[in-house]
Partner chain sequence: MRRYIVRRLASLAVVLWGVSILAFALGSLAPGDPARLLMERTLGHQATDEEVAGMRQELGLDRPAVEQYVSWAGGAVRGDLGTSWSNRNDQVSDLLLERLPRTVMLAVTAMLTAVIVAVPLGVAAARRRNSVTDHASRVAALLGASVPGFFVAYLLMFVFGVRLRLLPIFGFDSPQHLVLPSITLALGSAAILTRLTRSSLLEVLGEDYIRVGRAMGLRSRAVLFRHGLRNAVIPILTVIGLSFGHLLAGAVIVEWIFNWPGLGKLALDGIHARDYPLIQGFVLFTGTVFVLMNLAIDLAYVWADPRVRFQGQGA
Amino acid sequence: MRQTTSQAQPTVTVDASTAGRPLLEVRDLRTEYRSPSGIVRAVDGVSFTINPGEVLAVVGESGCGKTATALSILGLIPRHAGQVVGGQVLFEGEDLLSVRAERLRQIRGDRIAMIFQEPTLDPVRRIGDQISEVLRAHRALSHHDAWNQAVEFLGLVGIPRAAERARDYPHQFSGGMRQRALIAMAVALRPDLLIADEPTTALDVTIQAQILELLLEVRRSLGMAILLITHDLGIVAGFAERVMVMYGGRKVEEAPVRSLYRQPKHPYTWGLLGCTTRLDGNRRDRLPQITGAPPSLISPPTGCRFAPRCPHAQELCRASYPALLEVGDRHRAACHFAEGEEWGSS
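Which structure does this chain take on its own in the form predicted in complex with the partner chain, if you write just that chain?
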C-alpha cells in the first residue's frame, strides 16, 4: 500500500462498526511482577475506557502501577520479570491479551503506539532508518518511500532541516529532539491510540512544555486518542479531558478534568492537588501534602490502601476495601466517605 502523506490531514474517522464503542476498554486488569521478596501486584484489578480521539490522563505517585498498566496493554511486560494474570484489554472489541503474537505485533506501532520516559533510540542506527524500519514493518514500502515519509514526519514534529538530520545518529540529537523523533516514529503510521508514559519527565523543564504542546498539535492534526501517564497533576489540566487517579495498583478516582479539579472526592486526590499548582488560588481549605510512603504492593494492606496515610481513615476503612462508586457525572471514587460531606478543614 503506497501512502501519500503529503500533509498531515485530520483523519478522525469513526466508521459505523465502531461508532459509540470505546476504542480501548480495559477490564479488571491484573499484572504481577516477580521480585526477590515476593509477588508484586503492580496492577490489581484496574478497569477504564478510552474513546476514539479522547485524551485520558493517568496520574499517581511513583510505583503505583501506571507503567505496568501501559505495558500490559501492549503485551510488553518482560516475560522474565512478570506477567498479566487476569482481565481483558479490548481494543475495538478484540482482546489483546489473547490474540496471537503476530496479530499483536501488527497492532503495536500501527494502531497503538507508545512513547516512553527515556527518549532512547538504537545508538548505532541512523534516526531516519529507525523510523523507516517501523514504517516498513507495517507497510509494503520501498526503502526510498519509507525514508521520505520518515523525513516528512521528522519535519512535522519540528526537527529543523529534517532531510539532513534524518541521517544523524541518536547521540547527535539532544534529549528533547530525540523525544520528538520518537513521537515522529510513534505517529508515522497514524495510530488510533498513543500511549505516552511520562514523555517529559526526563527532559529539561524548558523542553517539557514544548513536547506537551507538540503532542497536542499532533493530536489535532492526526486525531488519535492519547493515554498520558504522569505523576504531575499540574500538567493534566490543559491537556486531558478525563483523569484517572491510581493508588497502590488500583484506580481510586476517575473524572472529567474539570470536576476532578473542582470537586476531588478521594482524599488521595486531595493530597495530590495539594502538591500541585492550584487552578483556584483562593481555596482556603488547603490540605497538607500527603505524608508517609506508598503501600507495599507485595502484601498490600487489607481494606483501603490509602488508610495508613489518610487523615480521615476510620475503622471501616481498614476493614474493607471501598468500592468504586459513582459520585457525580462520570465521576467515580473508591472511598467509603466520598459521598458524604466534603473533606473540609482538618
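Now that you have shown the form predicted in complex with the partner chain, what about the form predicted on its own?
One chain, no partners, no other molecules: that is all that follows.
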C-alpha cells in the first residue's frame, strides 16, 4: 500500500507565446496488441491534452492502458506485438503518428523524453559516460563538453560531488541515487515533455517523496511539462494539476486534482482513493477497496466496463456504455449516475 505525499500544490508558469495552445493533444487514440487469445484493445478511444509546463497524472490499475498510451505517443509499440490503429498524437500541432521514422526519432529524446518503468543502467559503463552518450547522440558536442554537461545534470538532480560520482558505476549508487541518475539522463536534452512511467516503483515511501519533489524541481528549472503514469492516486495529490483516470483501456474520469479528491464522480475513482493512505498514517473513512478483477480487453463486457465490480451498478450500466460528460468545472466522468452523486458519502 502506497502513501500520499504531503507536498504543496505546484504552480504552473506558462510562456505567453504558447498560452492557450496545447503542447500535446491526443485524439481518439486506439492501440491493439496481438495475443494467442485474440486482439487486445489496450487503448480504446483515449483523448487528452497537456499544456506547456503542466503536470498531468494518468492513474489506473495495471493493464488499464496507461503505459500503452505512453508508448503509443512515442511510437514505441513493438511491431511484432501490436500497433496504433487509430487517432492522432499532435505535438505542437505535428501528428507523431504520421511523421517519418527519422523525424520521430529526432523528437523522441530531444523534445519528448521518457523514464521507463523499472529502467536499468548499463552496469559496466560509468554513469557520466551513459549520460554523455545521450547528449552526443542529439547534439554536436565533443566528448569533453558532453561530459561536463552530464556532470551539470547530475548536480541538478541532487547527486553530491557530481564531478566525482560521474566516474562511478551503477552498482556504486543506491536505488534512489540510480533513479536520480536516470532522471538526469532523461532531462539532459531539456525536453519540453517528460513522460514518467511509475518513476517511484520499488522505492520506499521516503525516497518516493524525494524523487517526486525532484521531478517538480527539475520541471521548474527547465520549464517542461510532465505526464506522470501511476497506479496510485496517493502520490498524485501534491504533484499534478490534473488527473486522468483510466479503466479497461478507456478514460473514465478527468478533473483538476483538488476537484477529483474532494468529489470523485466515478465509482472506480472512489475505489482507487480507498487504496491510498497519507504520510501521517490517517486513513479516510468509508473508502472501500475495489473487489474483483479488471475486465478482459479481448472481450470486454457490454456496457460500462466497471459495472461487474461496481457496487452501484444498475441494469442501464450493463446495457450501454456511458458517455464522458461534464459534471463540474473542467470535471468529466463516464458514469450514467455521475451527476449529483458523491460516491461513498452514503
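Just so you know, these numbers come straight off a predicted model, no measurement behind them. Superpose the two forms; the largest set of C-alphas matching within 1.5 Å is the rigid core. Numbering follows the first chain given and starts at 1.
Exercise. If you line up the core, does D204 shift 2 angstroms or more at its C-alpha between the two forms?
Worked result: Yes: D204 shifts by at least 2 Å between the two forms.
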